[in-house]
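Given as C-alpha cells, the chain that follows is alone and in the form predicted on its own.
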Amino acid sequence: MISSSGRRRAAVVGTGAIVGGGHLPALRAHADRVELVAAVDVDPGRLDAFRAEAGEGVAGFSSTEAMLDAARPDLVLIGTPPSLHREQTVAALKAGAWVLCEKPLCLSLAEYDEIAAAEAASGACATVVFQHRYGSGAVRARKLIRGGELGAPLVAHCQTTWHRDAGYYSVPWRGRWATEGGGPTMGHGIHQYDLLLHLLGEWEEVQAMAARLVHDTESEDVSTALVRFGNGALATVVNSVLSPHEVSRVRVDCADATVEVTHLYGHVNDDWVYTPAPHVAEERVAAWREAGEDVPSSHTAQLGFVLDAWDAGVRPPGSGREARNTLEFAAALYKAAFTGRAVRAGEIGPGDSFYAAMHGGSGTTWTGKGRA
C-alpha cells in the first residue's frame, strides 16, 4: 500500500555491494516517489551496516517471508545470488508486490514460467535489472534504429570481454550451474546482448560455441554466437571473462549509418558514436547527434522507468515477454553450443532438456577445451 506520505513502500532483499552501490542510490534519487522501509539479509553484521547507511526507519529481517508479512512492501528489490531469485521473486509477487530483480531473473525458462504464472495470479509485475537499456544514449539509439532513421539494420557486433581471476570464482556460488545458472553467458555478457536485442528486436536463429579454457568452474568461461534477426540483420556475440583488456561494446551497422557504444560498466551520451555512410547529408547526421539530457545507464534510470509504468498502469519495460526473450536467447546460445546445431526462437519448451537447465542436463563435464 502507498504510505501516508504518498510514496510507495520498498524493501530490499540482500544488502551486499550491488544493493548498496546500485539500488540504494536509486531509491534515494527517487525519494519523492518511493521510500525504503525494510531490508533482508541472512548476515546480521552486513544487515546492520546497511541499515546504518540506509537511515532510520529501515526495519531489518533475516528472511524474505518475515519481511513480506510484517512490512507489506509495494516494491521488492532483489540483489541476492541468482539461485535465490526465483523463490524470492515468486514470494514477493504472491504478496502483491512488484519486483525489480538483479540479472539473471532466474536460472532457466522453466523457472521463468513459474514467475510468469505468479505474475498472472497476483497482477503484480517482475522486472529484471538490465540498466543499460535505460540510459539516454540507448533510448535515443533505439528510437533511431527502430524508427528507420538510420536505414535498415544489416550487421551488428556485441562484445563483453571482461577479466575475472581465480579469486573471483572462489565465492562458492560462482561458476556453478545450480547456483549461477551459467558462466559469462548468464552472468556477464547478458547485459550487452540484452541491449542488442533491445535495439534490434526479435531474434530468429542462433549458432554458437562455448568452452572452459582457463577457470576451474562447472560452467563456461567464454562463449561466442552468430545470430540472425527477424529484420534480416546478422550479428556476432562474444561473452568472455578471459580478456585482460576489458571492454563492453555494441555496434550496429545500418544502411545509412553505424551506431556504436563503447564503455565498461555503464554508458553516457558521449559513449555513443554515429558514423554516417558517404551518401548521407550532414543535416541528418547533426540530428542524430543531438543527444539531449545526459542520463547515465544506471539502476536510478531503470527505477524511474519502472515507477513511470506503475503510475501509468502499464507493464514496466524489461518484464514479461521482454525478460523472457533475453533469457530464451541465453538458453538458445547454450543449446546451440552444446548440441552443435542452430537453434530457432521458440523451439525450447517443456520437454526440452534446455528448458529445465541452461546446461541441458549434462553440462558439468568438460573434455579439454569443450563440453563432453
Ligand SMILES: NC(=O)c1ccc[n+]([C@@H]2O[C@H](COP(=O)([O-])OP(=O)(O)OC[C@H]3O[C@@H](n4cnc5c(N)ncnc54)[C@H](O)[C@@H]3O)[C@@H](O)[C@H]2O)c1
Second form
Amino acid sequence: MISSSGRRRAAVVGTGAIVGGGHLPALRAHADRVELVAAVDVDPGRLDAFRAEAGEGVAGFSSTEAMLDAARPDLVLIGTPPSLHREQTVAALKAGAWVLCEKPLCLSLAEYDEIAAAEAASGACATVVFQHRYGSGAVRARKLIRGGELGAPLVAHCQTTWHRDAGYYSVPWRGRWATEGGGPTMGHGIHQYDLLLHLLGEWEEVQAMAARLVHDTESEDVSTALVRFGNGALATVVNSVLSPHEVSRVRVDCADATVEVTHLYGHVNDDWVYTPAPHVAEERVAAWREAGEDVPSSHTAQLGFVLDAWDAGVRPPGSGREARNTLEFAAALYKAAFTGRAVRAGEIGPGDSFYAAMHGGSGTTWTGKGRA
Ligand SMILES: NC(=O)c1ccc[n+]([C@@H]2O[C@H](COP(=O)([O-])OP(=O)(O)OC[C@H]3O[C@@H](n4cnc5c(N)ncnc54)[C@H](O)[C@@H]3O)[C@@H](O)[C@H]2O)c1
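Please give the other form, namely the form predicted in complex with this ligand, since only the form predicted on its own has been shown so far.
Next comes the full complex, this chain leading.
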C-alpha cells in the first residue's frame, strides 16, 4: 500500500545505535519515496528519544505485533539484537511487509529457511543490510570484475581487522552463540566477506581456523579462512576484533589488474585503487578509473536499491539466494574451523549439525588456542 502522499509507509523495530545512526538518515534521504510512521522498542527511554529525534507523526509501540496490527507498514526496518531478527522478520513478512533487516539476518541456515518459507507464503521480500555492496565504488568494481574487464580473477584477500574492548563485550547479547550467533565471523567480518562474495561470485570450498584469544566470550574473537571460488580464484579471509590498527580491506588480483578497497566503516570512490599489470594499455586503465558519481557505501545507498527494486517489481538485491549464500559461507567457515576439514558449498543441509547453529551443537566456549 502506498499512502495518500504517494510514499511507502515504513516502521523501525529497535531504536538503538544503528537505527538512529544508519536507518533514520537513510529514511530522511529517501523521504520523497518513503515515510516513517512507526517505531518499536522495549526500552521506553530509547523509544521516546528516537521519536523526539525522528519527528512528529511517528507512532510508538512496545511490541512488533501490536505495531504491525495498528500501523500496517509496507516496509519494516529491523535493528534489534541478532537473536530477534528471525521472529521479527517472519512476523513482518506474514503481515505482508517487505523487510530490510540488519546483519546477520538470522543465526543459522535453518532460521534462514524459515524466513524463505515466510517470503514464499507472503510474496514479500526480506533483504539483509550489507551496505558496502551499494557504494558506487563497489558497484563499479563488480561490473568490471564480473564483466571480465580486468581479466580472470586469480587471488583475493579479505581483511576485517578491528578492535573491540572488554566494555564492548559487556553488553549481554554480544559474543554469545544464542544471541549473536558467533563472534567476529558473524558480527564484524561478515560485511567484508559479503563484499568479497559479491565481487567474485560463487564460492566452492572453505578451510578455516578460529580461536578465542582475548575476550571473555563464548564464541571466537578471531577467525581465518582459505576459500576456493567456482571460477578457480583463491582467497584468504581474516575476521578479527583483536587488531589495534583497524582496517577493512578487500583486494582482488585479476590477470590484468589488481583492484582493492581500503576503508574502515564505509568507502567512497577514492578508497578504490586500480593497479594495471605491465602489459595493459593506458586507455584501458583510464576507463577503469573513470569514477562517475561518488555514492558512499551506506544504509542510504542500500535503501535506494531496495526502493528501486520495489518500484520495478523485482526481488531486491541482497535478498533470497544472495542473503543465504553469505550466511552459508559463515556456517561453512565455522564447520571447517570446528571440524578441521574442508567444507564444500551446498553440503550443510537439514540433518547437518551446522545447519541448526553456527557452533554445530557444541554451544560451548572456544578454549583459547585451537578448537572448542
Ligand atoms: N550494518 C552495520 O554497519 C551495523 C553496525 C552496527 C550494528 N549493526 C547490527 O544492528 C543490530 C543492532 O545493533 P545496535 O548496535 O544498534 O544495538 P543497540 O543495542 O544499540 O540497539 C538495539 C535496540 O533494540 C531494542 N530491542 C531489544 N529487544 C527488542 C524487542 N524485542 N523489540 C524491539 N526492540 C528491541 C533495544 O532496546 C535497543 O534499543 C545488530 O544486529 C548489529 O549487528 C549493524
